[in-house]
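Below sits a lone chain in structure tokens, taken as the form predicted alone.
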Amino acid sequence: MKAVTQQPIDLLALTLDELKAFVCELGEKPYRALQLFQAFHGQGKTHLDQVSNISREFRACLSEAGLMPGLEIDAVHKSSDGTRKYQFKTHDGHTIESVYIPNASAEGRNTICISSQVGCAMGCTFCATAAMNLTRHLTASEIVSQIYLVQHDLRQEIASDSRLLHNIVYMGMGEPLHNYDNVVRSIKLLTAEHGQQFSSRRITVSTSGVVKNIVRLGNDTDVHIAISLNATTNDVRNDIMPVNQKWDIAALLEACKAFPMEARRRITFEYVLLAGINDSDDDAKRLVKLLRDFRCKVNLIPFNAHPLSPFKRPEQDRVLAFQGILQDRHMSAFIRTTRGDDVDAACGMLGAKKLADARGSLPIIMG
């Protein structure tokens, strides 16, 4: 086995071909790479000492040549509706969060909402994560580790060999298209042949409107895209979403039109309803005009109130009236059911430390 001269690299972030090149540099046979890749991404192992089908000598060499700076579960907050918010600690002491949503769809499939950054740079004024600002990007290994660790935790309670997670949404902390390379690499790892082979049709990447990477995502992957629109005029969107000052609504929608899609697919537009800000009948009518040329659906998300944002949730009759205007004009519009709000796991509420400081504390079920 060859001596190591290079800087240690993140083993969990390597594709199978990259792992093959790496183990060959160490003087090992290429099949060792497949063993490692299947252990990491097929079985969800996040530490080298969990990989039992390699020799102690090879494991020691890997420990010297490579790193696996994954995550550790710090706490699990369990909601009364079955939703679980997972808090993870990074190797350098930061906190990120993911949300497990059981039976989230009509088919009874489970969803995981994962994070792509520590904090966020976008500054959306309705989002708790924005109050954290951006600390750093998550690596590809930290992104996929959220899924592997949640699966492992769930299997402690659910004795099943079947897939526990069906849908993956990049809608947690951070702006995925701001961390483009690591997000795309994580998608390739999650969908890889010798990994867990998640279907790209079951993966959705959400963006606040990083226009330069929207078409690029469609060219580099086959995942769904969700656009966090949230306003029908540039004046309002400038106020609530600073990204609009760089890429306005027209630029955003132009990129959406160019997003490559199969004929039966649709773009999802997300619209957080803020009382008295963007929830009027006129807003609904403008939204129809903006989106009339798209194959799309609209997810209406009544604002989940939290102490880090000044906005209020609209009354239910206002939400229904907004939806009715869209549906009367033959637009697919759905109201997203709030899940996990009692543990600050609902849409726009991720950011445990900031929210805990504002509220006083959160009940930790496991940690």
Ligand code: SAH
Given for the second form:
Amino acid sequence: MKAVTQQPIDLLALTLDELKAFVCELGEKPYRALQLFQAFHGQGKTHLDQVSNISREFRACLSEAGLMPGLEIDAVHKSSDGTRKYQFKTHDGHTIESVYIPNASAEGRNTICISSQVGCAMGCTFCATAAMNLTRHLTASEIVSQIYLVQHDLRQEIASDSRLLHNIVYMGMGEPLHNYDNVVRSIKLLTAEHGQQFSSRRITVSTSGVVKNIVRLGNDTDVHIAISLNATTNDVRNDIMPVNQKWDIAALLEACKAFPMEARRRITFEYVLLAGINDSDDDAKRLVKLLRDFRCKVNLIPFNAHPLSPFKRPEQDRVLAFQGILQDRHMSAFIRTTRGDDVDAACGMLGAKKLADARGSLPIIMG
Ligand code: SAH
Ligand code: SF4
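Just the form predicted alone so far, so send over the form predicted in complex with this ligand.
Below, the chain from earlier opens the complete complex, with every other chain and molecule after it.
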């Protein structure tokens, strides 16, 4: 085995081909790479010392040449509705979060909502994560580790061979298309042969509208895309989502039209309802006009109020009236129920350090 003098390589972020090249450089046989890949991505091992089928000598050589950046579960907050918010510590001391939502869909599917960045740079005025600003991108291995660690934790309690996670949504902290390369790499690892082989149909990437990477995502992967539209005029969208000042609604919808998709699939448009801002009948009618030519569904998300934002959630009859206008005009429009509210796990509530400080609450200690 050769000594390696280069920078350590993040082993958990490598594709099988890259792992093969890496182990060959160490003077090992290519099948070693398959063993490692299966252990990491098939069995979800996130530490080298959990990998049992390699010799001590090879392990020592690997740990000299490579690194496993080691995300750890820091706390698990269990909501009364079964939702769990996982807090993880990164190797350099940052906190990120994922949310496990059991029975998230009518078919009883379990969903995990994962983070793609520590904080977020996009500055949406209704979102708690925005208040953290961006600290750094997550690596591909930190993105997939969220899933592997949650699966491991669930397995301790749920003695079942059935799939623990059916859907993966990139809707936690961060803007996935601002961390494009690592997000795409993580998707390739999650869907890879010899890994867990998640179906890309069950993976959704949500974006606030980083237009330059929308079509690119469709070309590089087969995942589902969700667009956080949240307004029907540029004036309102400019105010609540600064990204609109760079790529306005017309540019965003043009990219959505060009998004490559199989015939039966649909784009999801997310629409956070903010009382008195974007929830009028006129907004609903404009939304129908904007989306008329799309195969799409609309997810209406009544705003989850928090102390870092001045907005209010509309009354339930306003939410229903808004939905009614869309449905009367033959659009699929769903109201997303809030899950995990009691542990600040609902949409837009991640990044709870500032949130907890603002609430003056102690139980969720982060960072
Ligand atoms: N950055 C990506 C994904 C993470 S945000 C994006 O913006 O799409 C996931 C979803 O939560 C987005 O649709 C966003 O509009 C919504 N959201 C953010 N803050 C919210 C809040 N306080 N209440 C309800 N939904 C919120
Ligand atoms: Fe970032 Fe999405 Fe929150 Fe906007 S809504 S600040 S893009 S996480």
